Amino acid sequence: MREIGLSEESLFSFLLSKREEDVDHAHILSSMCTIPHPVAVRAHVQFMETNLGDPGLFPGTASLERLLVERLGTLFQLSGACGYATSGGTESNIQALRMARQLGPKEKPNVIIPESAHFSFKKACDILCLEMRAVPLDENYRMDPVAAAEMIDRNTCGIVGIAGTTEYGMVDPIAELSKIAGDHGVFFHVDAAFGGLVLPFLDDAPAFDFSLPGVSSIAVDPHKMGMSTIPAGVLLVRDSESLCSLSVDTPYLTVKQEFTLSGTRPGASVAGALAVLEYLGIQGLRDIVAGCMKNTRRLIDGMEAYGIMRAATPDVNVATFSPARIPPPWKVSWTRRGDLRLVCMPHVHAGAVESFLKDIGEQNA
C-alpha cells in the first residue's frame, strides 16, 4: 500500500482510466447480464452498507428478501415457496445439490445433469463429491428424458433441468422430468437462472416452475432479465425442511441458525432486484421481455438473410448460427459445438442489432 494516500481527483482519475477499458455495452452482444435498471442503482446505493447475513441488525432490509422470494414464488406459481437471495445461479445450483444431498444420503451419491448445464454444476459436484452423470441432448438441444430416466439408480440423489440454457437458450423437457423425479422420489431443481424472468412473460412458454409436483427447486438470476445491480440471484424451495436441512449454528449473530452459503451478504442488491419487480410490475416486464424476443427473432431473420443459418430456434432470447467473421467492436461468444452466440438483452436494443447486422453483413458479403 501507498504510506500516503492519493487525492479523491487522483484517485477517480485512475479509476475512470480502468473503467474506460471495459468493454462499452454498446457492443456486448455475448451477455446474460444488461445494464442495471435505474431504479435498481437508485435502491442499490441507498442500501449499500446493509448486511443480510446478520439480519437482526437490519430488519427492515431482511424484509425486503422475503418481499422478493414471496414475489418470485408467486411469478413461478407457489405462494408459499421459501429461500433467500443468493450471489446468482453458481451458488444457487450449489446450495440445491447440496440439499439434494442432504435430504438423500447415499453411499456413491451421483446426480443426473443434462450436457447442456452451465459449468457451475461441475464446480458443485467438485465440491459436494457427488458423481456427475451428464444427458445427452436430443436434435434440438434439449435434454433427453428417456436417457435420463435410464440413468437414475438406487444412488441418484437429484436431477437437474435447465429452463433457459445458456448456450442455445432452450428449455428442456421439465414436465417430463418432474414426473420423472417424482416416481423416483428424486430431488429436482430447475435451473432457470437465465429463463425465469422470461418464460412466465411469454405466450405458450412450456411449464418449468412449481405448478408441476416433481419440482423441488428453481434458481432465478434477477442480474439477468430483471436488470438488477450484480450480484443478484435467488434460490426458491417448495418447502422449508429442504431449506433447513443446510442450516448452521450461528451463535454470535443475531440469528442462531443460517442456511445461506455466504456469510456476510449484501442487502443492496437485494433492494435493486425487488425494486425492478415492484416499478416495473407483470406488464412492464412482459413489455421488455416482448421486445427482446422481438429483436432475437429480427436478428436470426437478418442473419438467415446473409446465409448464416441458425444454429437452433431458441425459446428464449439467446440466438446461435453457424460459424461468421465478426467485425470489431462487437463482442459474441461461441459454444462448446463451435456455434456463433448472440444474447439479446434488453440493451442489445433494435438499433442495436440493425448496425450489427449491416457490419456482418459487410464483412461475409
Ligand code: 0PR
The other form holds:
Amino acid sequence: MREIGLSEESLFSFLLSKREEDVDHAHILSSMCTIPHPVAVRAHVQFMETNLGDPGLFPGTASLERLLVERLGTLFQLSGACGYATSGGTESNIQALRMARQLGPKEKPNVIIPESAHFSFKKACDILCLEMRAVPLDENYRMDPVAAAEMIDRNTCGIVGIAGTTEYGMVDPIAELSKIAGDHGVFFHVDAAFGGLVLPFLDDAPAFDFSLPGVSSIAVDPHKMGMSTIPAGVLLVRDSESLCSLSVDTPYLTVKQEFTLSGTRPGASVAGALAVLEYLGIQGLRDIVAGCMKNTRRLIDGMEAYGIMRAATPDVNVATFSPARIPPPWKVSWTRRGDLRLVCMPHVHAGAVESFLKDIGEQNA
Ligand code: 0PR
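Previous: the form predicted alone; requested now: the form predicted together with the named molecule:
After this comes the whole thing, all chains and molecules, with the earlier chain placed first.
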C-alpha cells in the first residue's frame, strides 16, 4: 500500500491506461459475454451498494430478484418457479449438483454428464466429491441418450444436459433425457447458461425447459445473451423443497436461512439483468437473437466460400470451423478438438462479420 494516496486525476489516468490494454470488443469473436445494454449499465449504477445477502435491508432489491426469477421461470414455462441470482453458470451448476447430491443416494454418488459439458462441472464434482461419468457425443456433438441411460445405476444422483454447448453451440436431446431421468427418478439439471436466452426466441427450437416434466433445474446467464452487467446468472428450480435442501442457518441476518452459495451478493447486476428483460421484452430479445443467428449463418456461408468448412451446424449462435489462419487483431478461440470457434454475440455486428471475412479471405488466399 502507498503511505499517501494518489490524486484522483493520477489514479484515473492509471486506471484508464490499464483499461486501454484490454482488447476492444470490436475484435472479440471468442467471448460468450458482450457489451452490456445501456439500460443494464444504468440500473447497475443505481443499485451499486445493494447486498442481496441480507435481503431484509434491501427489500426492494430482493423483490427485483424474485421478479427476475419469475420472468425467467415463465419464459421457461413454469409459473411459480423458484431460484435465485447466482454469479453465473459456474455457481448455478455447482448448486444444481449440490441439490442432486442432497436429494439422491448417499453412497458413492455419481452424475451423468456429457463430454461436451463446461469445465464448471469438473469443479462441481471436485467440490462435492461426485464421480463424473462422461457420456460420449453423437456425430453432431450432442449427448447420446442411450449411452447416458446405460450409465445410470443405483448410485446415480443426477443427470446433466446442455442447451447450447460452450464449444459447438449444440442442444442435447433434452426431451429424451427428461424421460430417462423421470423413469429413474433422478434429478435432471439443464445447463442453458448460454442457450437459455436464445432458444425461447427461435422458431422451431428443440424443447429444453420446464415444459418437460423430468427437468428439475435450469441454469441461465443474463450476463451472456441477456446483455446484463457481470456477474448475472440465475438458477431456476422446479420444487422449493429441492432448493431448501441447500439451506443453512444464518442466525444473525435479517433472514434465518439461506440456500445461496455466496453470502454477500450484488443487487446491481440483478437490477441490470431485469432491466434488460423489462426494457426489451420478448419482441426486443427476439430481434437481437434473430440478428445474432443471421450473422452466424452469414459467417458460416462466408467461411465455406473460402473452403474453410463448418465443424457443425449449430443450434445457437456459435460457429465452428476446420482450422484456419487468423490475422490480428481478431480474437478467436479453439475447441478441445482443435476447431476454430467464433461466437456471434450482440456486439458482433454484421459489419464486423464482413470485415472479418475479408481479412480471412486475404490471409487464406
Ligand atoms: N455453462 C455453459 C454452457 C457455459 O458456456 C459457461 C461459460 C458456463 C456454464 C460457466 O459460466 P460462467 O463463466 O458465467 O461461470 N462459457 C464461457 C466459456 O467458458 C464463459 C466465457 C465468457 C469465457 C467470456 C470467455 C469469455 O471471454 O467460454
